[in-house]
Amino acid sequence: MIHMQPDAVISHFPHKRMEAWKWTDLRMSVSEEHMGLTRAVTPRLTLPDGVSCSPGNRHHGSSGVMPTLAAGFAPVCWNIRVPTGLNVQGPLRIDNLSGGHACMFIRVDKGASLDIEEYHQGPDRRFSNMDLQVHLAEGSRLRRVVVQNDPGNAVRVATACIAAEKHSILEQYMLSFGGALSRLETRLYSEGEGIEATMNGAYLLDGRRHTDMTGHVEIAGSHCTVRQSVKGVVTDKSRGVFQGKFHVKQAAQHTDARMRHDALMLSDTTEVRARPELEIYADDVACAHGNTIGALDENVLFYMRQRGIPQARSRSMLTEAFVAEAFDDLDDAASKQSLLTRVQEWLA
């Protein structure tokens, strides 16, 4: 376990001089009054009949400068297990409510199904840094469905990183209402053909909050199908970030790979930076992203009070129906009115 003070971990902090993190300086975002910069947490795991957990010492493939402080700090790394052809019925909770560093891997073996809930909210002035780990078996499926949504004043980084065997499947709908800053990041990684991904995800942030949604996408096998789309919804003062890249190896023929990052700016004081990216070295792929930055439609609210409905629930309707695109393929009907009962609040 790593022994540093809170200045010395912060000096170690990513920062807008390192290219993945140019518009999200972690190091000028903390201060030594943020709670949980030298400590370990654990999360709060509600686990399914079948699934086990297991504390052990060893950190499963840990890289990248917040990972592997998150492997320092926390002594322990929680194993959670679904074994081979399980279909879990109901989902592994994690809620993740307190600041500080904590690692977890999770091995969905061969055939089996797992459902992730995945939440994070903690008091004021915590910093938080979670290593997620995640191994998917050959015909496994796993769905994760993430919110954060810390006070304005704390600091969020959760990193996941998985590896997909050949003809697993992976679904991810993410939802952040950001903070002082939070950037969820996740890096999946193909290891066989045949593999399905859906990577989508949304942020609504108000005040002076921050969100990074990075994704990293490296694709070694061929016939896999993936898919990314982020909503962005930003106003006052706020600060949206997206940045997804597609890797497809020489290896991964036939992929097709789609990404998109939307956004609307509610206010001419907030900013958007989105960086979408294809690096593709196979010839017969079907890949492309977009990008659109945006306001409100003006003829589209002109119309709706036309017709009566007042001009801050035009915006509202308007607003969260391109949010909910995000949500659209997820098939969980409780989940998915989960998510959008959390936009309309927000929009209330």
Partner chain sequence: MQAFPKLSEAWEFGINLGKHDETLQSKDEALMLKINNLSVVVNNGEATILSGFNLDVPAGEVHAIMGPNGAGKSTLSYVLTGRDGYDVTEGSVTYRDENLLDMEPEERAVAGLFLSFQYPLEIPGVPTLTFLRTALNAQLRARGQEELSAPDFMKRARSVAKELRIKPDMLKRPLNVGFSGGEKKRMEIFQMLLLEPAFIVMDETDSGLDIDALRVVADGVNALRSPERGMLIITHYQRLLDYIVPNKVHVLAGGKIAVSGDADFARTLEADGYDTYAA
Contents of the next structure:
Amino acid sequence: MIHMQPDAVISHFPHKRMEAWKWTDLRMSVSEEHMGLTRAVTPRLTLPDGVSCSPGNRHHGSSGVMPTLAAGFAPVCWNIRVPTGLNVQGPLRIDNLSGGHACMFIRVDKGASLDIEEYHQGPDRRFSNMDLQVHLAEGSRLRRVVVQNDPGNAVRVATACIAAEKHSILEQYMLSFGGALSRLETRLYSEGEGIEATMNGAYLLDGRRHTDMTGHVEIAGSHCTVRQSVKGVVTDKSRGVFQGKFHVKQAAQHTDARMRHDALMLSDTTEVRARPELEIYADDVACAHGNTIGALDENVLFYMRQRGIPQARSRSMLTEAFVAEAFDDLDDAASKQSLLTRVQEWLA
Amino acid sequence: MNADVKIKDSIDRGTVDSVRALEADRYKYGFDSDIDQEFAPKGLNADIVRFISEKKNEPEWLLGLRLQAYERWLEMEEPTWANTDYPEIDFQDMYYYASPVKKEGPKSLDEVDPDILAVYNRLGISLKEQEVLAGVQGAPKVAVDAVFDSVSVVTTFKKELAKQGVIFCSFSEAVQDHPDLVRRYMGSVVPMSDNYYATLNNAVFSDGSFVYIPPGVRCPMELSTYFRMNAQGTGQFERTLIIADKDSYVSYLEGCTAPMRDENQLHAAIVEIVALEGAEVKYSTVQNWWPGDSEGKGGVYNFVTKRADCRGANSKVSWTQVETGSAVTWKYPSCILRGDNSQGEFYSIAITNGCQQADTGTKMIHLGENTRSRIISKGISAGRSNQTYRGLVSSHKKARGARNFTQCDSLLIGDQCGAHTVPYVESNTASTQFEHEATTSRLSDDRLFYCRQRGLSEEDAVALLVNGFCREVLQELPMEFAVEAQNLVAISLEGSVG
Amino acid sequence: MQAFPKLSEAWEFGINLGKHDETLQSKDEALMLKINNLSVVVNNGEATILSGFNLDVPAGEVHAIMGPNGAGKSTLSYVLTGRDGYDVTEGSVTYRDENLLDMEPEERAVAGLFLSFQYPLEIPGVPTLTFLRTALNAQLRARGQEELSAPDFMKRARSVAKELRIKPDMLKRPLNVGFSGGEKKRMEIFQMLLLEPAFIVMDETDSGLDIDALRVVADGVNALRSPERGMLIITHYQRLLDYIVPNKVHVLAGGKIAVSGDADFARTLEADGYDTYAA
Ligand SMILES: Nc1ncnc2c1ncn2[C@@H]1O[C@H](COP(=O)(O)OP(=O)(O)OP(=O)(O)O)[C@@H](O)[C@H]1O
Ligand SMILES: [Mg+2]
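Switch from the form predicted alone to the form predicted together with the partner chain and give that structure.
Then the entire complex follows, led off by the chain already shown.
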């Protein structure tokens, strides 16, 4: 446990002169008025049958300033464990992640399977910093559905570091509505062969909201498959940031990795920043990334209006279809529907 | 090629071995020529800067600018963000001025130092251009402003160009003869302290080319410059300024080779292009400097700042580059799309082999309305080389209707090399349409097999497929360069199949 | 002409033609569409495509428009349907006594104007059926009619699809995404039959269709022929007009109707080419 004054904490925060935070200036976005800078918050966990939780120590080494601060302020790291071979029924729900630092470690043992639902939302003017570490043992599977929906003056950083052993499966779906600043970062370390990862997400921003979806995937084993697709919709004076990186190491032959970011700008005052990066040291790979930024296609809008669909409706239909693609592969109908409903509500 | 490069089963071992044998003289342009040089003393200080300026008989303002740049440079730090790794450069262990000793100044080609002409011969400058140099009647019209080390030695076709009002001369001459143009445009695209190497260039630039195309003139020939670094340990700090006045057009070719060296050579040029209303500039480069031996020893460091300002409405600048040389490359030919409806293009082939490192790409800065840009980048990494495409596409709030399309493909040959893509995209207006696609893959075994089944050797098949991979860029090159470039692609990849 | 017997059964679901005619019936029965001295520029006035263009289409008639590439046929179709970027600098267009040019594209659609696009657009992420149900119900609602329930809509869509030999799984795919050229054209006709427009503009709907598809499409169009409907058929080929016999044939050249004739005139044109008429 560390003790620091709020201003001292802020002085440790990353800022725009640091390459990884170039477009997300955390230091400038937080003030001493933000509650939670120097305290821990205890996540509320709804544990399904067979999943245990106990206070313990932090597992991995540090992976950046923010997780280190979280570990420093949180008195315990919540250790969640799914035993070997257990196919957990029903989701592990995690909420109450606002207004402080939280530290969690989830271990999914060999052949086990777990679904998590994380809700990152809370009252006004909170600062929240979550450090989530995950270990996926051989042949295990994790589905992570993340909803972030904060007030426009809240600041949030959520970092997940996922170490995956061979033949494990990660499915991740994020939906973010931003805040004064939200940074949702996922770091995946594929340590074995045959890992399959899906890392999709969408951000929908209005007002002066800011979301930063950052992904870092390191692939060290062969025959891994990675699919990442992030969709952004921004309007008013909001700003969307996407940073993605696939780092394919020399041994990671037969990697099949695809990254996409597509953003729709619905008003002239918005900003979108993207950096889809590939760093590749193995030759027998198929890696690709794509990025598009633009407005709705006027020709398609005209086509729809020609068929009698009013302009506003045409726009929302197209936007919804655009966003929904990020959740196409989510094969839990209820979970998918709940994400889509949130999207529709935002569009309405 | 390195011994520990893993050879794929699919490849005929014999082919690889025979190519290895060729390796020794692979760099056929690596040789020295003995020409008297007049050196400034080694090292860099304010006096050296004064010496250079004095040698060139420069006006006061230019000396002032050099000194100011030198002061700024002292305070700057060498950038480290590029994906490159090389031993620290000792800036005090270099010469900053060298020129072939002037006899009387050649009045015709006959008077040119035969050694220099011999250098061109051995460089394999195309027959066409040799004819041009030799002044053969009816020779194709390619104007060659030959930069031998630092001082321009030969300029041909000046008269014909002059008829149209086109100015094509060495930068030093332009300083003497067209001071107003130089003073007005120099540094207006690349500010004096833009970056570390550009600032250094401002302090010690040696010579380069100057081009001015008057309003409404379509330059009657392609302007071509061969650069060649020759003196041991001589840094090259070329300075090129191209001004295309209203509604004019010019195509400019730059090509280079360098002799074999043990010591690293630093090359930090600045190229500035200004395109006024309705003007179009096409700038093509074939860069084939000494990349170092197969262990990466020696070789040129190429830290260049190239930038175009599409200042006028409806102007257009197109950069095409074939980069096969240098030990370390750091180069981002860019366009500032300031004029409404202006267009920028960047077509690039970069091939790295052996231990080469290249960090190259472009920046397209959209400021004006309806500005368009197009980026096609093809990177091929072989051997133990590393290559990075680094690009920025951005749109300003006022850049309504801005469009960019980027296609960025990398090919890996062998499993000891790396290919990286780092695009930055920043959009500040909804009417922007930015599209970026990138792929990384390797040569398909199936296609290789198909070619070999039809009787092509492994090497030929690779060359064929790689040329196909680069086609979109090759076809942007002017005719003069296209064939050379195609051969270069094949030569650069010799011994790399795997 | 071949009848289209099964299709009429489909009409019994939802709106029938008679009903919406009551609300939308033209006061001037004789003239459905009247284009008077129309001038159209594109590219912010940089190019004039139509000038001094006149055309009248009475209800119940089918008019064919032919003419060389780039003459402005598609431009005409876009002006009628209100696409941005096509500016009318002179003249008027009256549709059922209303000033068509004052209306938004969707208002024109609600008023019964349907364009079968020369190049139908792909709409990623929006399944064909969702799109169509939204369009149909938006039109019904705007006309003050009752929307169609999901099962009723499905029944009707399936039935029409069957007539046009459109595979049901195609209706689940996003509209036109990855469809072949011919499939896209067939999908336009599918939409036309579902929406039952009062005035139809078909822009080269026959291009890209194989012989069988052409017949299916023509049967569909003929089934829609009625004394209350008007049609403009833009085409380059006589073969479509063999199936859908027009009342009049016009040649668009030099920005206006250069010459007009009867159904046989199209045959002459196909034999002689446009050169004689192009200004
Ligand atoms: N938005 C536009 N901007 C500039 N020119 C345009 C635009 N739309 C159409 N044009 C030009 O207007 C002319 C008429 O085009 P249009 O598509 O109406 O021809 P068309 O008769 O349908 O030809 P086709 O038989 O090939 O389909 C063409 O020269 C075309 O290039
Ligand atoms: Mg047309």
